[in-house]
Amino acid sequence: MPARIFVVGSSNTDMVVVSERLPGPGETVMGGRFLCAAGGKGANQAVAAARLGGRVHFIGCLGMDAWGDAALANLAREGIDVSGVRRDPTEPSGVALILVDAAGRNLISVAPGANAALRPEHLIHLKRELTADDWLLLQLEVPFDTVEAAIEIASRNGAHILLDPAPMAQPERVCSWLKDIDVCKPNEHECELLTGVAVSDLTSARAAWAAMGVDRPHWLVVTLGEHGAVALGDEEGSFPAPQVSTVDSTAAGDCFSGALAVQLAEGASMRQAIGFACRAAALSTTRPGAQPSLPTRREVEA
């Protein structure tokens, strides 16, 4: 039976607005359609991850509102585990708000509510559960603290981790836990905050994984956009993206992220995932929205 995946990390209600192109500051654009979704890089994970076979349990904060009551039903009915999901009375659920354009483009902004209120020690579920054969995934839209945290208990227990190190912030901090990282999974923007290194293939990619240090994750993966993905670690390598029309690149990202965990805690090679995940964040593009755009497996390996 394949590991479980244990994904601390943030639930949002994605507000979005389709239109032909981006406004710009202080400028108005008509004409859009509109689409209210589940979304949020912890949930949108744990969702990409279930619908993919994953084993999933999902650790979070929401608030006690009808978009918390309706974030919670949508996890449940993935069949993931939400007994370790927190309900804050005081905080509202967090909701973003997203842009696309005519190409697939998007700018966002969240505002967190109740996902910053999920703190250390709200992660009994995780002490009790999370075993050396379990991986452990995590990104960066809930606090620092309650990251950090999940890593020591994750450490402590001997279980695999992958990091999304996503929205990036405190890439000093980010940096210290990387010893502990079995995976980290940054794009390229990310990854040049990390390192310092501008990353757009497998040579950049080298660079940048040299300049992290003795102190790296034992794996790098870059994400690259439609360009795929390169990795390095115990073998290296370039993956190309599957050619498709791109929708709405909202939670690409996330999906190859979920993805990555299911293959590995299935006992795939680190290539075999890669191009799994890759198939898999392509074909999310294809369609509108966070939750809504993820495929199933049976998608994926068609």
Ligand code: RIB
The other form holds:
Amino acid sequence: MPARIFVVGSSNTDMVVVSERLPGPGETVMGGRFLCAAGGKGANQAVAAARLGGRVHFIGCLGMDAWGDAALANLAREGIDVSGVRRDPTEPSGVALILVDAAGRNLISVAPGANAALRPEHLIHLKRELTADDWLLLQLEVPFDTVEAAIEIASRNGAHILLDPAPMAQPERVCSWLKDIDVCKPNEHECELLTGVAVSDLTSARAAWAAMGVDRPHWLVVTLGEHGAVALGDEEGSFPAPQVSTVDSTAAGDCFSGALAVQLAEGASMRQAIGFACRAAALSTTRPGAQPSLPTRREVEA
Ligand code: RIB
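Since the one above is the form predicted alone, can you give the form predicted together with the ligand too?
Next comes the full complex, this chain leading.
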């Protein structure tokens, strides 16, 4: 039986407008189409992993409102264990406003609401359930103290940790966690904020890897959008992304992380896992929305 994947992270409702181009500050762009979809980096990664065959637990915080009810029901419908989800009586559920242009590029602004009320003391389910066989999947859309507490629990229990440091903030603090992380998976922008090195290929990724010094993670996997990914660690390599017609790149990075976690939890090699994650992420960009775009295992393996 494959290892379990515990996601500690955010859940949002995404309000999306797709239009020909993105507006500039103070500008109004007309003619868009509206879409409301389940999102949030944590929930996206949990759903991605579940659709790809992972045994997933989601730990997060929702408001006691209709958005929170819908998000919880949605996660449960995906077969995800939601017994570690908290409902906050005072904060609204998280919301993201997303603008997408005709090339699939986006702008995202998040009102975290209840996501910001997930505190270290709420990680009871994680403490009780996480074992040395399991994977912990983390992002940075919940408070840093909570992410840090989750890393401490996993380190104590001997569990594996995959950190997707998005959205990147407080790089020095994130760097202080890296020695305890099995796989750190930034995109090229997050990697530059973390290491000071602009990464566009394997050669520049080697420089970022060196800049991480001795306290680096076991693996660094940098995603490069339509150019695929590069990996440094026990071995190194470049992984091209399949060429697809992109309509919306929202949650492509989340899909990549969820897919990577599923493969590693199944015992795949890093090379296999990254190839699989590149295919899954590319597929997700061919459909609009965050969670509606996430592919199934059958689609990725077709
Ligand atoms: O990574 C994409 C996600 O970022 C969206 O679903 C949105 O909710 C924000 O969290």
